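Below you'll find only one chain, the form predicted on its own, shown as structure tokens.
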Amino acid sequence: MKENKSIGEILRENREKKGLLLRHVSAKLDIDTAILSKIERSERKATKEQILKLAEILDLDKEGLLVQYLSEKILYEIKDEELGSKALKVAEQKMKYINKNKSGN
């Protein structure tokens, strides 16, 4: 999966490669076609559940797609912050610390 592509671009590319129409995929997700279209254009965020279902429908690696989903979720939260990159590095260290201490208990 290309890390620089948006999740919407990844989804659209793979849907089109499989020859699936928006209406078929949206029906499998039980959402309106317009919503899926907006997700593919990055105008709307998919839910984690929708991402997992889309991975199944489009035969994509679930873990890879979830990483893309989570990275965008973080990115859009801090992208306009002047200290966003520094905060991200601190958050990564905190996550390592928490996970290390969690596994030690």
Second form
Number of protein chains: 2
Amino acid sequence: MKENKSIGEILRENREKKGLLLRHVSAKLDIDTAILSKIERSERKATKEQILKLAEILDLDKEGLLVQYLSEKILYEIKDEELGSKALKVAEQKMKYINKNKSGN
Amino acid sequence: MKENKSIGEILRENREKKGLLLRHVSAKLDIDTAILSKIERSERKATKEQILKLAEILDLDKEGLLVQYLSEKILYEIKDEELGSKALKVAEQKMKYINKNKSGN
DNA sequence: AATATATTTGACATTAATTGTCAAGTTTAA
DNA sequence: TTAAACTTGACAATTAATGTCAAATATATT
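Provide the structure of the form predicted in complex with the DNA, given the form predicted on its own shown above.
Every chain and every other molecule in the complex is listed next, the one we just looked at coming first.
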């Protein structure tokens, strides 16, 4: 079994599991089927709003799907970068620092 | 002492340490001083090319500066997101997975 | 205080990236 | 073999990023 699915794969699997056609889902999203097709094959990125709607339409956990979506957006930023891994680690450090110093003050 | 400097702060500090004016550095970058001023105050993002040039102009470590730059870009993507921290962790996991499965095959 | 120089600000122009449509092509399955 | 679902690629529209310019403000010097 595939342990690391792209958000596109998740969307397609769950759409098919529900027996929905591109046409059905894209109508609800108010976009052309072509885009949804591309999103499912990772040829295009969805917008945050589309992800949230898709979670509703396909009965998926919103938070979970959003985390997947954001993580792909992050990786997209560094996909061609030698130093991507280092940058990610530093980003996490900074994130910790930010969270530490932002409570009630 | 400040333990977590923004790239803008680093750039300004080092420019001033060298006794350079915005005008001097922005000329080398071939942009208006206004932009450099904004970059140094984190009001605008630099481009990757500008960062690399700045490292040369200010005698800073290229890799180090680039990592800082990329990490800020990453954080920028999730700055308004509740789930930012989770997304970062998931991105790191995916990154590991990618690196694992990309060696010589 | 007046002036000169450096920096900042904000309105706006240009360019580049993202998001979308459409129509024709391909695949899948009756 | 034809009908429906999906894919592809050229292009249009929209939005975001990057830049200029001129005026405003701050900082220094005389």
